[in-house]
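We begin with a single chain expressed as structure tokens, specifically the form predicted on its own.
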Amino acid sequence: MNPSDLFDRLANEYDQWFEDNPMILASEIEAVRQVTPSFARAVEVGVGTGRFSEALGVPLGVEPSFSMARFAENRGITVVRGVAEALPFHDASFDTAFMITVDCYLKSLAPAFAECYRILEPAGHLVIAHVDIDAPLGEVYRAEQESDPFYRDAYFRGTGEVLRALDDAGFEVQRIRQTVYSFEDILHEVRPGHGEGVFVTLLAKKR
């Protein structure tokens, strides 16, 4: 199934997860914070349902379900209709471009990298997030894939396979940090690295 098909259809069920589990979205949120620049020009590519440009502020986002985008919209979010594969913006029109949890979803990293890469100022920055399969609970990411709507066509990947990707894709990384080591909905630590939780943030400047 296409990927703007499914949300558009289960948009509901996706922004109800971060409704029933609050402190776990919180670590996620804090990960992310703690990798973010200061930026005066940020857009968020596959802003979903906006749960993350509206706590930290990025007014403007790219998202092909249009379900999604609505509740983008609810929360104060600006949303163009778009992929990650052919953003719909000039060269160097941002400082900072935000893609959360969106790698999944895409068969190949190169395009959407490359695009990011476009779109952001002499050295830029690409703020990443995804969910790391070689960490522990990836083994359950894995065991319950084919039963999981959003997860069946996902493309997981380990920490090492993005940053490899980034490298191909002129990107230095400066920041890592990891979150959520369980699926207890508690607030989880923010530690610096990768390896162990299965939320992985990540900086990366235009070389």
Ligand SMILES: C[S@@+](CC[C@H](N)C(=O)[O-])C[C@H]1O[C@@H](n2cnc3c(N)ncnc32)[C@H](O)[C@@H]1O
Given for the second form:
Amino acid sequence: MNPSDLFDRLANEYDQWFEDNPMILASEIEAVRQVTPSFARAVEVGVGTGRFSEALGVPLGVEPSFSMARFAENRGITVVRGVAEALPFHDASFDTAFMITVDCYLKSLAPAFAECYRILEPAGHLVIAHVDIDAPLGEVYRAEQESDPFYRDAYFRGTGEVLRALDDAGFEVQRIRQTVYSFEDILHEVRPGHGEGVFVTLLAKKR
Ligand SMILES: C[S@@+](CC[C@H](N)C(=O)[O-])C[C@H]1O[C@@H](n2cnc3c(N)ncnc32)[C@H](O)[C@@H]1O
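Given the form predicted on its own, corresponding form predicted in complex with the ligand:
Let's see the whole complex now, leading with the same chain.
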């Protein structure tokens, strides 16, 4: 199924998962926060229901799904309809772009990373968060992929593949954090590096 149809259908369920797992959400927000540089003009690509942008103070998002965007707008985020592969902004419009758990809905990372590169000013930053399929919990995602509507058609990746794609797109990775070591709704530690936590965050700077 086309990801934006999927999220149009399941926006309530997606957002409710965070309501039911507030400590996992807090752990993930902290992992993003630890790699986030100070910013003045920022956008979240694939803003979804806006929980991360709201927490981080990002005022603007891009989102293809109307139902997801409506949640984000209700959280005070301005949302522009669009996709990562064709961002509706001029070159060098932002100092920071965020892409949080969007990569697994993209068949190829290169077009999206090229667009993020284009809309960032020189030395601008891209903050990525993704599900690291190479972490121990990745086994569970793989085992449940077919039965989970959110992941049935997902393109899961390891952090190594994301790092290579960032390098190919002209980004230098400066910070890496990881968190979420089980599905228990507890505050999970945020640690440097990757390979243990299933939620990995990266700070990449435009070379
Ligand atoms: C797992 S959700 C993440 C939402 C939000 N970033 C968060 O972390 O809660 C993935 C989001 O990516 C959006 N999406 C899917 N394909 C996309 C594309 N090609 N460009 C931009 N966003 C896309 C979906 O509509 C959905 O809102």
